[in-house]
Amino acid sequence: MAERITMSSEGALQVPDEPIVPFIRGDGIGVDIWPAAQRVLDTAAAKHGHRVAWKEVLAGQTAFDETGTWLPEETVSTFADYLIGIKGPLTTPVGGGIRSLNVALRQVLDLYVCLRPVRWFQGVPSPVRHPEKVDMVIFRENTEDVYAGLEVQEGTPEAKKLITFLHDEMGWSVRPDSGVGIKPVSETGSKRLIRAAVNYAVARGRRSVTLVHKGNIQKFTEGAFRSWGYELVREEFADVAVAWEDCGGDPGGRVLVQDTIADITLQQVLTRPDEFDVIATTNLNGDYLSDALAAQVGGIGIAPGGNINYVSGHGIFEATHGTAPRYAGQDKVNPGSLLLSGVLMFEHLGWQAAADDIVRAMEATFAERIVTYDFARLTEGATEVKTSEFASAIVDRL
């Protein structure tokens, strides 16, 4: 019988065998990589005695077409409802309306994690000489910074009144032909970012969590978004976890916090990604290091996310690609972002056996180069398949 998924008392998510979990197809190729990442995504849990009741709400260009709104409320108030959900890419609308619907969804449901793990699969092609360095996973802090959406245009009354205000009380200089953006990094923002993951890393066994900042230029953000991780660290986690200014790098079997600044951390995962694990970093900051990290292991087509509110419950795991319309309805392009958002989804929900079998049945298919055209051109002796001939490899292999 399908039920709801539902928050314990103690803060823990009860999932039942067969939960009703909220979808939104996607726009443009979603009409292919949904069909596929479901199929694959249902036998998985099938083999290990679960049944997943899918709910369609809409959302995108196909929301607008039937409704004449981008993001109805309906869609919003379901994945409240329901808690967990999945998603495939949407097109953001051009010239007015909302700035990006994935960002109205991460900030409505206040879901301020932004988890993106990184791995290579063999037999995936890669720019980097050793792609099997990277295992590294990504908490982006998801409502804060310049994604809050706090800035004037460039010549209009509310931009002139904010440079004003700005020159006469602050006794800062800013040129009047400028925009104007406002940056906010808070305590409370922060510390819950960091805290998820350093239960992660606790959790997982993981050996470190480097906080990544640019704190040596903005000092009272991205530099307050450092002090508080080091400070949190010693009161809520000093059983499990040391800053690496308090035990000089040697942890003693705890978790090692650390940090380092942003601009350094783009050329060391190229050159030293053996030495990251657990990255917890800003806003802008997050998205720039996740798609240059899904660069080294095959590209944002296979790179998987989550948008997560640990106290809520609320989570919503989504392809990381855009919709690709051109593309759309050709059967042709890869649907293992979506696929490997949905593992990560079946983790969050406790199937840890059935998001171990799909990997495991995804690292077969790729070790006998079987795969979607783009890596197929990138990969010798490589057979091409279907989007759906895809789904039906791993699903053979499962």
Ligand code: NAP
Second form
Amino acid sequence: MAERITMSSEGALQVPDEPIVPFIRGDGIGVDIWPAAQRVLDTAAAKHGHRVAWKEVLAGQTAFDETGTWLPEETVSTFADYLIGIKGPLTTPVGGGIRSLNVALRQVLDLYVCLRPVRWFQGVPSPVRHPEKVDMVIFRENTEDVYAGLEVQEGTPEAKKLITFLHDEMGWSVRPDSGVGIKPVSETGSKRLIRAAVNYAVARGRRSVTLVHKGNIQKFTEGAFRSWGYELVREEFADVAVAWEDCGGDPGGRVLVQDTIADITLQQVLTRPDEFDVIATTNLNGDYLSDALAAQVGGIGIAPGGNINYVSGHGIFEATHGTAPRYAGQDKVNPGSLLLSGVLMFEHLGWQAAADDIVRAMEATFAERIVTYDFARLTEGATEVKTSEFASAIVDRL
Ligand code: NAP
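To complete the pair, please output the form predicted in complex with the named molecule; the form predicted on its own was given just before.
Below: every chain and molecule of the assembly, starting with the one above.
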């Protein structure tokens, strides 16, 4: 019987055998990648005695065409009620009241973690020599930093007012022809993000959590993020994790918590990827880092993501690329990003065996060089297949 996923009083997800999971098919290539991903997810789930009762909800262009709104209230309340959902890419309305539908969903449900695992799958073309050394999980803060939307435009009365205030009250001199943005980074926001990262590292037996920040320059935002991270580890995780400076780099059996500056990190994830494991970082750093890292292991056509609130239990897993409108309806693009987001969702639900099976079948497909156009152009001797055929190849190997 189809049932809701719920949260126990101890804060653990309670997942029935047939959970109701809302999904947004997505605009543009959503029509191609959603059915492909769903077929693989359903096959793997069935193999392990599970079934997903999919419940379609609307957002984006499809919602606008049918209802006149980009993000219907019913969609938001369905995600709120059923806790866990998944979505394809959405068109960002140009000149509408909503900055981005993705941002809106994250804000309404307070999905404070953007989870982006980055690992290489055998057979995937990569621009680096040792993509197999890349196995990182990025926890990007999802609600604050320069993404808080606190910006004023150059030349407006608001900008003038803010610049005058900064001059008169703080003694700060800002050029009068400036646009000005505010970057809030809170103790609450930082600690809940880092707590999620350390919990993940402990639960999954990962070696380390690296706090990535720009604290050498932005001391009271990025620097504070780092300090709060170490404080949290000492306060809440002393038995299972330890800060570098408290153990001289020798954590014993515990998770090592260390930190690096954002700019050098972007270099080191390329030159020494095996030194990074779980990464916890602020919003903007995480944005750059996750795309840069995805490039090492096959690009955005295959990069999965999830937006999660570990306290309320809400989570929306999503393809990390856009709607690629010029390929829409051609049964051509790579469904990997959405499919692996589904795999991430299965892992989050505790369906590890089904998730592992999909990864294994996908690797077997890549190993035979059966790929969509994006990988075909980078793979010698590839057999280029359509989106649906790629899904069939995975299903055949499940
Ligand atoms: P995009 O849709 O991500 O597409 C950019 C390029 O990435 C494509 O031309 C294609 O490259 C490659 N690509 C994307 N998805 C792929 C897939 N599944 N398989 C293979 N290659 C893939 O970015 P965009 O063109 O800048 O944005 C289009 C729309 O999407 C905009 O409305 C934007 O606002 C929206 N958007 C939505 C999200 C979201 O919902 N999460 C995220 C980003 C953008 P090649 O042509 O080189 O093969």
